[in-house]
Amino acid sequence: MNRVEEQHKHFMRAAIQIAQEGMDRNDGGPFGCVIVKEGKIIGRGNNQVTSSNDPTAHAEVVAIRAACANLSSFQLEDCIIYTSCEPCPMCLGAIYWARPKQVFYACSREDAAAIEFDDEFIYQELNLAISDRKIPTQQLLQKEGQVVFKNWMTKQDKIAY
């Protein structure tokens, strides 16, 4: 086994250990994540949904927030994410916004579904027309909302991302 592969396994084991520790503390579900840059962990997180009463406090989101704070950046360029489970749709979106160079995961979404963490309904909802989704969603005050968008387009000191 080569050095790079051993390093990937080392960081994945760290993510898995964080998942176990968080679960043992009753922070939330059995999920952990570390974010690595230049061979060093710069962000870590475990699921904290139930302990923080925050449905967005998934391991990947917690780790992304920590890594971005440590880097003083909203981007994770040149970073690798190691997560104990294939990211859910919310976390996948957050990962794409953060723009890391690579993601490794241990358990699959099917493994998660087998222990009653099933996100399949969200994947299915994303493919539906808004009018066909389970949670009623309705557009309201589009023209007023577009004023802010137009202001963004002419804002001289914006930070693009």
Contents of the next structure:
2 protein chains.
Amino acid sequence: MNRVEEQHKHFMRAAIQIAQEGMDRNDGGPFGCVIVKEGKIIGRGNNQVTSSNDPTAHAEVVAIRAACANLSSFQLEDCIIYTSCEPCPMCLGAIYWARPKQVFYACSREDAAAIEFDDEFIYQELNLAISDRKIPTQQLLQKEGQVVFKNWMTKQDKIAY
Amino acid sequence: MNRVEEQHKHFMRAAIQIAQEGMDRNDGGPFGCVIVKEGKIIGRGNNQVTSSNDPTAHAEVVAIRAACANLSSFQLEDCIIYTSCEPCPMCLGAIYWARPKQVFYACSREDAAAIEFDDEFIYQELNLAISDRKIPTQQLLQKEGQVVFKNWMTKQDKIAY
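After the form predicted on its own, can we look at the form predicted together with another copy of the chain?
Time for the whole complex; same chain goes first.
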């Protein structure tokens, strides 16, 4: 086995260990994540949904926030994400906004469904027309909302991203 | 116009105002959100990605966190989310995990794309096979990851959600 592959396994084992430790502390579900840049861990996270009363505190989101704080950047340039389970749609969205260079995952979404963390419902909902979603969703005051967007377009000192 | 509809508009205008104010403060993009329970705002959020170096700090995520902290709950039971723009896939995932009863949005995803906040790429990626994603994504050490999941299944004091 080559050195690069061994290093990937090393960091994935760190993510898996964080999953176990977080679960042992009753922080939340059995999920862990580490983010690596230039061979060093720059962010760690484990699921903390139930302990922190934060439904967004999935391992990947916690780790992305920690890594970005560490880098003082809202982008994970040249970073690799190691997560103990395939990211849910929320975390996948977060990963795409953060733009790391690579992602490794251990357990599959089917493994997660088998322990009753089922993302499949959310994947299905994302693809439905808004009018068909299980959480009733309606548009309201579009024109008033668009005024802010027009103001954004003409704003001189904006930081685009 | 009936009273209920007037109330929905009142809260959507609050979300739109928060979007404008956040943009004026250079917190981030022009997006705002309020979460309402029993006729009262229990959480507010505006996009703070660039100012807080947090790619997950979209208006909806910030508001969900605030509302959940306020309720001391990881679920938004009986809550209504008013967001100034159709949620991106990350925020939609967060909304489904938080389980509010209803969602209102003002601007559409097309309006957002027109001011260069384009979620379409993320929607497309979510539906691709993992091997076809733009951010290279690979499975690694599945069996070692599954050990933690097995431990979760037999854990006696777990808080399922």
